[in-house]
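Consider the single chain below, provided in structure tokens and representing the form predicted alone.
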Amino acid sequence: MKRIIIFGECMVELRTQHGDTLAKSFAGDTYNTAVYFKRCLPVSSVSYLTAIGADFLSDELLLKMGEQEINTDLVFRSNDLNLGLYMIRNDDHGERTFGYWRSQSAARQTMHLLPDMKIDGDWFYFSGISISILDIEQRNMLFSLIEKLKKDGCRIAFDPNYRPLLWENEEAAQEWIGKAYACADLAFPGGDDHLMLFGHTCADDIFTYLADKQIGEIVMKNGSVGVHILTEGKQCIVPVERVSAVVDTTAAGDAFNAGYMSARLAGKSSVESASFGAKVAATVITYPGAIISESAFKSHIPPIQ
């Protein structure tokens, strides 16, 4: 069984149903992905790694990984600070707009929480939002720990997926999103992320950026355009699927990075688990919410055999 672990922050998740009427889940882009991730490869072992409160909100996310399978042996808890909060509005065409209360996340304060344990696991995802919650001290000892993790020989996965009103300034997420990149084997750069970031245009700006960062598999996200990977040393392009009928994009990439993980642990070519990635993410636009219902992702999506 292979283990992945996970790191980052799960909120609340309150969206329009209609009128006045808001709909209460969880959700958090690295969630996201455990909680996919796990749908689509129900063998494997995912721990998520986060701390979160002591308040009734807290105990219900607990509650809610239990339910969807994701081991909590690395959730840890704060006495002072609770889980962080979001809304979100889609447009007619699935686009998101959303407003977060998050400063007194506990999610913050995780590398703090974390005691002094030996971690293993397989495999390590993580992202650039998991990175900006945290301060300084707390991205170094981030970063500690993947490198304890890559000597035991766990291998890390991880996606810039780029906010900025999270980081402090553009100069501290290129720096810090670089160091990430430096110690991947497996990344999903955003054709978005690095325009708005780097001011990269096309594929080839990124490949260059990323060139001298001896990431083993590249797997560049573009939209409509399709998924560029490069891998030893050779590139190709698969076509994603066309939806028609756009509900609600918010977890789009966290759904594909899910699924390409799934299928790559699962033994399947890069096409293969691309393919694969972009119509787990199909399916999951086509419904309203972050997390859709697990018995409308299995009518679309069979677990990974």
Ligand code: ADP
Given for the second form:
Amino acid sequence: MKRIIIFGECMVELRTQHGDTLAKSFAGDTYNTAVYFKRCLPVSSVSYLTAIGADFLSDELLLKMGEQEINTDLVFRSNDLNLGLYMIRNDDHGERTFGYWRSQSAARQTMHLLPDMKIDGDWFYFSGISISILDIEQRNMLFSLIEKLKKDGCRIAFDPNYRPLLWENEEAAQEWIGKAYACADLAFPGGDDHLMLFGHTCADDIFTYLADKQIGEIVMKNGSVGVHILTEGKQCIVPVERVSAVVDTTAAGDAFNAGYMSARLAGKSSVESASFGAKVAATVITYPGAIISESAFKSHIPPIQ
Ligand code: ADP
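Output the form predicted together with the ligand next; the form predicted alone has already been displayed.
Every component of the complex follows; first up is the chain already shown.
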């Protein structure tokens, strides 16, 4: 059984249902990937590495993770901090605006709360958001952990998921995201992220920037335009069937990554995995919220055996 460790922050999600009525759930970029990964490949073991608080919402999250069959062996607790929170507002086209209350969240102290223990897995997945929420000392601790994991044969997957407001400045984001790419075996650059952070306007710009980072497999997402894959010097484009009835694009990229990685870990080719990832993402964006119900998910995506 393959073991994947996914590192980051899960928050309380509040989403407008109608008028002033809000729906509560739990989400966060890497957590969304963890949930969808487990749904796609139930035979895998998924551990979420994070810190939560001592508040009742943290307790609820822990229960939720159990329901989603995500291992909580790497969930650590802060006694005085809380779970972060965010709100989503969607416009009529499904595009979203976010508001965050996460600056004092427990997850921001994950590396300090992580005891001295052996961590091992086949894959370790993290994102630019996972790095951005840590202070410099903890970012260095994270990269030391990644170095150790790599020495033990664990492979690294990374999505830059650039959120300018979470970074102290653009230069820091460029530096740390560059560092993360340099240790990745599998990378998921997003067209919008690279445009915002590096001014890259096409796949070639991104592949040129990544050329010296020695990443075995690069999977570039670009909305409904298609997925560009660069592996072993060969480039190909996998078309994406455009969804016209988009309800909520939250977690599209997270779901894509989950689908792609689960298929790859199950032995599918990169092209098959991209098609599967696109199907998972297309399903998620036709329902509201980051994490859609298990029954809705299953009705479109049969799990990989
Ligand atoms: P992010 O959510 O990181 O900004 P993208 O917008 O590139 O990422 O979307 C991630 C994936 O979601 C795409 O690779 C594609 O498979 C799928 N996707 C996004 N928008 C659409 C759409 N309108 N129709 C079909 N698939 C889409």
